[in-house]
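One chain comes next, on its own, written as structure tokens: the form predicted alone.
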Amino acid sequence: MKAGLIAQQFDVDGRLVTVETAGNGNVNDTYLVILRTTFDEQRFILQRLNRRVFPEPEHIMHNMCAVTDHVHRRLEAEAHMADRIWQLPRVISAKDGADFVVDGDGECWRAISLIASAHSYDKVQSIEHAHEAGFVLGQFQRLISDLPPDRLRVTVPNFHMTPSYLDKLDRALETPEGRERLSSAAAAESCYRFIQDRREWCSVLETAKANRELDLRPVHGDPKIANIMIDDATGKGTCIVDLDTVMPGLIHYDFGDCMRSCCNPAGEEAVDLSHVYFDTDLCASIVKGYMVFARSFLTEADKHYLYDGIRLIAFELGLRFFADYVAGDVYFKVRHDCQNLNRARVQFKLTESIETREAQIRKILETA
């Protein structure tokens, strides 16, 4: 198995015991590696980066090293004041000292430390879990808020710039294959109408950035609930993982993505759309946890656009799923032909639910 051979090229003591497929991410291939010596066992995460999504993996590793080094220094300095042991994975060097390994096929592999005795969940388990998700995100954003954004590279051009995904959809629909996929299902045509009705609105955050109301900061880029690690012993959040999309951006996309993934109890793969809605109780719990740390770095303009971030990110993800469906499923992993179409329908149903609860959500944000 190639992964086993690659795993042994990283600077970790022990003989290889096993390499097991791990996680259910939509982009990279992830493995759990176990090595043993005569007196202990070492475990780490091995990943093959998807070059179709990340054509310049060295940029990802540059950002990951910059952010983890910065955060680890801050966590060590603040450890005596913390109510828990905060963590963040570290990059494990290859035996030749590099941050990653390139195999004979040109594929890029990296190794990162395993956050032990902690787990993540695909769905929010409770009000308390939601609070911890907000708490962890607020802490992470605070820790990187003093990292100059120009020290980070752009790993995915136009990532979380919603109008750019409209362009991708438009280009896909210029092809015969794209037009055929659009016309092949009534659900696809319905999604397209939903998008068209919001085409002008979806540049709201980019317009605010262009008008200098909002500033670029380091962001996580994908703070969904599945990337929030919860300590098995204490039930408290301990870290956020999956740093591939850490880069300069608007924190509103991070905030909105956390809300989107946490406040839909049905999850991203729901089949029955009647179960998809935005849970304002979970929203209030997340906001309460988030604001513990976020108050220290949010400006008044930042606060003004938080609702737009929640609404927009659900719409954007639906747009991304739909554009990928029309293009022939070239970005997100799928197990069946209409999976991205169904994912898009879930996010658009969630967007509708957010829109109908705008007054409630704004009140939660204003009183937090």
Ligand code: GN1
Contents of the next structure:
Amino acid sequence: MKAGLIAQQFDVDGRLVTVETAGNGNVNDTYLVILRTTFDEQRFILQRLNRRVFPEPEHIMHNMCAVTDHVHRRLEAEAHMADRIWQLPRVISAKDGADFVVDGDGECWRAISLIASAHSYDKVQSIEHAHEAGFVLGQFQRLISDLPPDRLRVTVPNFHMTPSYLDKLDRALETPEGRERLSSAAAAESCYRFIQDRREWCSVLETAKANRELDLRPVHGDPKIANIMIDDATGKGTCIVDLDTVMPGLIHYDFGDCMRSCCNPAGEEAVDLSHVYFDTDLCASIVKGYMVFARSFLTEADKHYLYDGIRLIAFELGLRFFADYVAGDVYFKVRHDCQNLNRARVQFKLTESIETREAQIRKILETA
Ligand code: GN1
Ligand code: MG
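Alright, leaving the form predicted alone aside, put up the form predicted in complex with the ligand.
Every component of the complex follows; first up is the chain already shown.
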């Protein structure tokens, strides 16, 4: 298998034992690699980067090294004050010293250390789990808050610029195939109407940014529940993984993404939409965990837009899935034909549920 051959090009001791697929990422392909020596076993994570999504892997690896160096240094300096061991993966170099390996087909592979004895989950497991997700996100944002944003490169242009996904959808609908995909399912038509009703509103954070009400800071970009690692022994959060989208952005993107992901107990791939809703108890628990660290860096303007961040990122992800469905599934990996349409419906159902609970959510945020 190709991944096995590539795995041996990284600077890790031992003979290759297995390479297994791991994780459920929507973009990259992830493998767990196991090597053994006479006395020891080494495990690491091998990933093939999706070149369509990340055309410039040097930028990703540059950011990853910048962030991990910075955070590892801070964690070490603060270790004596911490209530736990905080972790963050490190980049494993190739044997030739490079940060990644390019294979004969031009595919790009990188290796990162495994966070041992910890797991992540695709769906929230409990109220305590939600608390840990908020706690881990707040800690990560605090740790990178003093990393100058200009040290980070933009790995995906316009990544959380919601109106740019409207453009993507409009472009896809200019093609006969796109129009055909829209009209071929009643569910697609109703997703489209849902989007049309929110076209004006969805520049809310872009406008606040342009008016200098909100400032750019380093953000994670994808703090969904599946990227939060929980220590097997203690049940506490230990780390946030998937650093590909760490970029200058608004902390609202992260806060909103963590919320939309953790407060939907049915998860992103739910098929029965009646199980999809925004759970305000989970929301209160995340906010409690998040504020332990975030209280120190949130401004009044930041707080003012937190609710919009939650509503917007659920809507934006729905729009991204939907635009990709209309464009013929060119961005997110799919296992069946209507998977992106179904993912969009889940996020729009969640957005609706957030909108219905606006007063309750705002109250939780105000009293935090
Ligand atoms: C993608 O690849 P993965 O699963 O880590 C996507 C995120 C979405 C997420 C939804 C680079 O993340 O933005 O929120 O799916 N990553 C990219 O599950 O587009
Ligand atoms: Mg990701």
